[in-house]
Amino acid sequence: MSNTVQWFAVRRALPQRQATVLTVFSFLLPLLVWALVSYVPFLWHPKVEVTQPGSVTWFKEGMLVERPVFAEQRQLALESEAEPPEGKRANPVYLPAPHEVAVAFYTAFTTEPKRKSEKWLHESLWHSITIIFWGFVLSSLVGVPLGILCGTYALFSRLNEPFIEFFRYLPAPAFGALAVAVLGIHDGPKIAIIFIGTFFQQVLIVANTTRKLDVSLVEAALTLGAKRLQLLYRVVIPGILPDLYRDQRILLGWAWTYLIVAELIGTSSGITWFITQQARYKNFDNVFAAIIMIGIIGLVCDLLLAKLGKRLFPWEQHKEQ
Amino acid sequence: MAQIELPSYLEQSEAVRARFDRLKSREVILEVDQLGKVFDSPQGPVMALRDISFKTHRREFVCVIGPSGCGKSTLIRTLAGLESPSSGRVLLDGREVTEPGPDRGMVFQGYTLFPWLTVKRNVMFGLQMSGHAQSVAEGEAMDWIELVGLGRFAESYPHQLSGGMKQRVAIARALANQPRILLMDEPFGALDAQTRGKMQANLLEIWRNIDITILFITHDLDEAIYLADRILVLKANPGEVNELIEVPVPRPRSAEQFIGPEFLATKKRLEELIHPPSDDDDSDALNMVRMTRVGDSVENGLEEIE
């Protein structure tokens, strides 16, 4: 009993080792499914890649055709005693195998862009990151203070939150055309979309977090002689800081989800330009590589921020265990 | 069993009477004058407190006790200035109380230390609010922390402390402002019995050594008798003063007195006031009926009540 792992204990932590193993599996399992579908022909592979056109005139080497079509052509050729086409089962072009994506991931950084005007992948990525950064920073500069005011003073809450509650239902991309008209076709409208997508949620979430601060802390401060702004600066803000930090991490994740839409507005740029361009050339291995790259940047970013949070707020650690 | 004859709780020994005479000759710190509090609720106005009047003298220890719903917490929150009275007045040193202030220190039942500040910084909080210089505040804070015996924990965060230690810091934090009166709202209510006993002894020790008046809310009769000079007994719905009892147990107090005749006599009186013997029987009998299993015969229980 003592040594067996309770895999299904309700709301209990697993031992460290088992937890780590499961974390690894959470990435390995999707990868395994992908690998199976890619490398085991009888699982899916709905197409046939022609290796030898034979007598079929419209077949070319490397061409992908539907399996029934290939079988029919091969049958016809056999019946008329002409040279039959040869081929092997393959997946559609939009599903590259893991190793192809891995290679693309590497070569994307090492191959020079085809045209001088085009950018290296890392330049595209960096451009995307700056868009996110400015959109998020500008939103936070206004949204966080406004959220704290709304959560602290009923005056601000009543004055702002009803309208913001309405506005947050308007999808940010809907403002694309307007943003281009006002801010031009370059980075301005993209940053604006990130801003619109983040700001309204941010005010409401920060206001809520502020309201969750235990009111008895404020009352204790009152009986200790704290007044007006002292309450805000010495009690409310330090009191919510760890939760505010956590909110910002979540909101930054949301900002990333607006990136692709934002970058399609005006002149296409950044990682989105790279993805759409590569999809147009049917280089889906590059498309996958770029999408995975976004995921990795987001995850690494969040992990770093989580680590930093533990150092910034040492008094919060006991809550997370 | 033989009935033990208890003295009346009104009987006071010479020494105790002399002490009360001295106490009452001292200046009045807090005066509550016909205080009333009405809350608005969806079912209409609810009267929480009605016509409460009493005085506390300098260095007196007053406990407030009463059944749940008697408005004990409302009373102390009004004294602190966290609620405003609907009628009547609260006077501190003759001046009317209108808002919270550092002249009335408060210790809450829940732990209200600022979790982002160390013990020392928590105790310094009030001093900094009143504009003391950092170094002065630090020195004074350390004195108070030493007084409650937590010198070793000055740099710890509240989450690293036990419940009893947290409340000791809360007491030090409230006292650091040198308030005229210390208001305590069931401060030991969440502690286990053993810690509670130690905290009570601690508090008496602190109270004896500094010039402070204490108003202490509790629902524990033993705690009230052990700590208080006088006990203000409230009754519920609405909260009104039932009786103001002068505790005849001599000081200094100790745990042995819990079985002394004065102690028991006072406790008997408190029991009578808080659990009047009359109308409680019905509710108990009804509970018995509810505890029988479904399908069992419950005739007896109900018939006896009727």
Given for the second form:
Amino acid sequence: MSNTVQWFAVRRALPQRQATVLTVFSFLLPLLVWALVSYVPFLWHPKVEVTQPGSVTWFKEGMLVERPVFAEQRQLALESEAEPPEGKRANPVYLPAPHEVAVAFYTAFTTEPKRKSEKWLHESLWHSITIIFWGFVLSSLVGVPLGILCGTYALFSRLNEPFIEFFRYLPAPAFGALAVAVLGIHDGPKIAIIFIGTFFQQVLIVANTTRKLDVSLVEAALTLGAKRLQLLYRVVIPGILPDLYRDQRILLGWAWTYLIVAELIGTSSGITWFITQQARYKNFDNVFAAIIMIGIIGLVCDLLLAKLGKRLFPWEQHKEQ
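For comparison with the form predicted in complex with its partner chain, please write out the form predicted alone.
There are no partners or other molecules in what follows, just the one chain.
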């Protein structure tokens, strides 16, 4: 009974061992489903991979055909007493098996691009990271101060938030053509899309975080004679800093979700160019590998920021406990 209470405790942290087990399972379960669909033929496998064309002239070894089509051709060959084709059940080309994607993780970094104009995978990844970096940094340089002002003073809130509430519903990719017209076809419009996609949400989230600051702290500072700038720099900002840091971690993940769309604007570049090219040549193992790489980079960045946050704000751990 006590174990059940521990697992389902309301708003209480799980013991370290149980939390670790659940974290591992959160990754293993999707991988298990993927492996079952890939390796167990009777679960799905809607195609047949031709291993021996037989008398069917348009069949080629390694070719993927629909199961009904393969069964029909095999039956026709048997009825005409010709050599029947042979094959094994397989998944479509767009669903590679886990081991194929694992191999692609290595080969994508070691295989030289087919064309001189194309970049290596690590170069594409680094280019995408720079797009994310500049778009998010520029968004934060404007959005965070404005959000703090909106959360602190009703004047800034009424002057900015109604329009921002309206604008945040406009999809950032819709401004792609305008961004290209103004900023050119290279990295400028891509950074602009990341900026637009995060800035307006950032202002509202930071403003809401600022409003959660204990009012008694603000009142005490004003009673003691704090000026406007002193109130911001000595009370408001220090008071919201841990929550503001968490907000930025979440918003950084938001910036990554705009990356693929942003890199399609103007000249294709970065990891998006790599994914597009590999999909064009039906190298879907490389496509899956690149998509998973994006997730790994984002997760590693978040874990590093989380560890840094524990160093910067050690008192927050005691609050959670």
